[in-house]
Structures are given as structure tokens and as C-alpha cells.
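Below you'll find only one chain, the form predicted on its own, shown as C-alpha cells.
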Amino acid sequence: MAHIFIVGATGGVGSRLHPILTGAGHSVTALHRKPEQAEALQKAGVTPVEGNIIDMDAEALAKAMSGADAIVFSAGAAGAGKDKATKIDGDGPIKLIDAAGQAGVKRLYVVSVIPDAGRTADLGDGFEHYMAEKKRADVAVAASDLDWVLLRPGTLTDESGSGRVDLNRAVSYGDVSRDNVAAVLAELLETPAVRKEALELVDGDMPVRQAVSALERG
């Protein structure tokens, strides 16, 4: 069983991911900002580590992830402004690359965004900045020597997960439930042979395990 370090474990995807991982027997350590979040994480079988990725440097993050086999970054600024988008969506994964090197962790999974997002709507400068920061982080992750996966979901929804997806290096743009994103992340963590890949994800017709297995077979 693996030890997974999650940044964003209390968010929409992360809060769905950690129960899958602990249910499968993995140990999970979660970075959380608010002191009151620790108790709920502990009750869920997760080891909480209080900290804010905005303020933490790579050395502090390396200490927090000590002993981990893989890192999942599923945090996001969630429309909180350009400054936080820069520090969370852009700088966050880049700090984790450095921290992973210090901690000896080789596997990094980053929840990014499908490039088609918002292309048909005028969502303003803030959204364009968010997209640019996501791209900046993606470029840094892809250039690293880690065993990385960039998971780029379509428009996230809170619909119940069907367990069926369209997952590939390029897919047609659409919606995807947060449940399905979490399920795909969990399956990717179980499939380390899928690495150094940028993958797009929307709801679809293929069972999650089959979709990931198809990537493993190349």
C-alpha cells in the first residue's frame, strides 16, 4: 500500500479522493489551512498537517510530505482573484516539484484544466489569468524529472459519479463530475506505469478502470 500526500484534500475533488484511497488501504496525509479541518480529516482516517501552500516554502512542504510515495495537487484559488491564482494554481505545483526532490518523492499528480475551458465565453481577465497560471504550472511539471501526470478535467460538476469517463490525451470538451475525477485519480495512483502524461477527462461511456488500463497498454 502507498502513502499519498494531498494538497487540496478538503476541496471538491480532494474530499472525494481521500475516502477512496483510505478505503483501499492506502495511508493519506493531507495539508489543510484551517485548524478546525483537522478533526474531520482524522475521523476520515487521514493524517492532517496544518499549513498553507501560499505561505509554505519547498523545505516546509518537503517536511510535510516526508515518507510519501506520491503527491496529489488538487487545490485551486476558486475565483479568489489573480494574486491567489498566481500563488496557488501557478506557484503551488512548482513548489511541489522542488519539495518532491528534497523529500525523495518521485510521483506527482496535478489536477489542471482542459485547455478548451471557457473558450466560447467571455469570462474576463481573472479567468484568463487563471488559465495562464495553470499552463505555467503544467509546463514546469512536464519539464521536471518526476513521474508526473497532468489530469485536465472539463467543466466540474457535483453530479453523482457514473464511474464512466472519456479519458485520453485529447478528448472532446464537456462536463465531468468531481466524483469521476476523484475515481480517475485513485485509479491512476494504482497504475504507476501511466506516467509523464497530460490527460484530458470528461464524463463518458468507459468504466474508469478500463479507461486507465487502456492508457497503460499504450
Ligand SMILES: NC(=O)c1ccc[n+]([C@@H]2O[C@H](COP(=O)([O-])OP(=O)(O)OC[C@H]3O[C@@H](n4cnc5c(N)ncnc54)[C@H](OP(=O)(O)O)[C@@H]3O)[C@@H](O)[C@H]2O)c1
Given for the second form:
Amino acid sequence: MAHIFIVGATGGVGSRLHPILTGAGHSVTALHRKPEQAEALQKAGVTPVEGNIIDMDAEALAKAMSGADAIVFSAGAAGAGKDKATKIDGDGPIKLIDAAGQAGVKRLYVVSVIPDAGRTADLGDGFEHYMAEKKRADVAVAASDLDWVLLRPGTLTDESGSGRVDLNRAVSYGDVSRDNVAAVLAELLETPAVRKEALELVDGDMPVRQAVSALERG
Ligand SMILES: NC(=O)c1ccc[n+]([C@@H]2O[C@H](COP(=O)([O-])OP(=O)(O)OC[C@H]3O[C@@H](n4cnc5c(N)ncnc54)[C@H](OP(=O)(O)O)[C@@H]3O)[C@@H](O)[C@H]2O)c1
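Alternate state requested, the form predicted together with this ligand (shown: the form predicted on its own):
So here's everything in the complex, that chain up top.
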């Protein structure tokens, strides 16, 4: 069984991911920024570590992830402005690369964004900045010597998960439920042979396990 360190475990995707992992017998440590989140995480069988990725340096993050086999980054600034997008969506995964090196963690899974999100609409400066920060982080992750996966979902929804997806190196842009994103992350974590991959994800027709194992077979 593995030990997974999640940044963003209290968010839409992260809060759906950790129960799948603990349910499968893995141990989960979650970085959370608000003290009042600790109790619920503990009740869910997750080890809470209080901290804010904006204020933490790589050394502090390395300490927080000590003993982990894999890291999941599903945090995000969620429209809180350009500065937060820079410090969370851009700098966050980059700090995790450094921290993983210090802590000896080899596997990093980053929830990024499908590159053609919003291309047909003018979503403004803030959105363009967010997209550029996600890309800046993706470039650093792909250049790292970790066993990384960039998971690039389409537009996230709170629809209940169909368990069926379109997951590949390139897919047509569309929506994807947060349930399905969490299910795919959990399956990827079970499938370390899928690594050094940037994968796009929308809701689709293929059961999650089959979609991941198709990638495993190349
Ligand atoms: N929205 C979309 O359509 C869309 C599309 C593609 C990709 N994405 C990406 O998908 C990922 C997951 O999205 P989501 O909907 O699950 O996000 P979310 O619900 O907004 O959750 C964000 C998580 O990040 C945490 N967080 C925020 N700032 C932090 C900080 N400074 N230090 C530590 N943790 C911090 C939040 O903690 P708190 O509980 O304390 O707030 C929360 O756990 C994000 O990376 C997002 O950019 C989103």
C-alpha cells in the first residue's frame, strides 16, 4: 500500500480523491491551510498537516511529505486573482518538484488544465494569466526527473461521476465531472507504469480502469 501526499485535499477534486485512496487501503497525508479542516480530515482517515503552499518553501514541503510514495497537486487559486494564480497554480507544482527531490519522493501527479479551455471565448486577462501559470508549471514538471503525470481536465462539473471518460494524450475539449477526475487520479496512482505523460481528460465512454490500462499498454 502506498502513502500519498495531497495538496488540495479539501477542494472539489481532492475531497473526492482521498476517500477512494483510503478506501483502497492507502495512507493519505493532506496539506490544509485552515486549522478547522484538520478534524474532518482526521475523521476521514487522513493525516492532516497544516500549511499554506504560498508561505511554505521546498524544505517545509519536503518535511510535510516525509515518507510519501507519491504527491498529488490538485490545489488552485480558483479565481482569487493573478497573484494567487502565480503563487499557487504556477509556483506550487514547481516548489513540489524541489521538495520531492529533498524528500526522495519520485512520483508527482499534477492537476493542470486542458490547453484549449476557453479558446472560443474571451475570458479576460485573469483567465489568460491562470492558463499561462498552469503552463509554466507543466513545463517545469515535464522537465523534472520525477515520474510525473500532468492530468489536464476539461471544464470541471459537480455532476455525479459516470465512471466513463475520454483520457488520452489529446482529446476534444469538453466537461468532466470532479468525480471522474478523482477516479482517474486514483487509477493512475495504482498504475505507476503510466508516467512521464501529459494526459487530457473529459467525460466519455470508456470505463476509467480500461482508459488507464490502455495507456499502460502504450
Ligand atoms: N474549474 C475548472 O473548470 C478547472 C478546469 C481544469 C482544471 N482545473 C484545476 O483543477 C484543480 C482542482 O480543481 P477544484 O475544483 O478541485 O479546486 P477547488 O475546489 O478550488 O480546490 C482548491 C484546493 O486548493 C486548496 N488551496 C488553495 N489555496 C491554497 C494554498 N495557498 N495552500 C494550500 N492549499 C490551497 C484549497 O484549500 P481550501 O479548502 O483551504 O480552500 C482546496 O483544497 C485545480 O488545480 C484547478 O486549477 C479546474
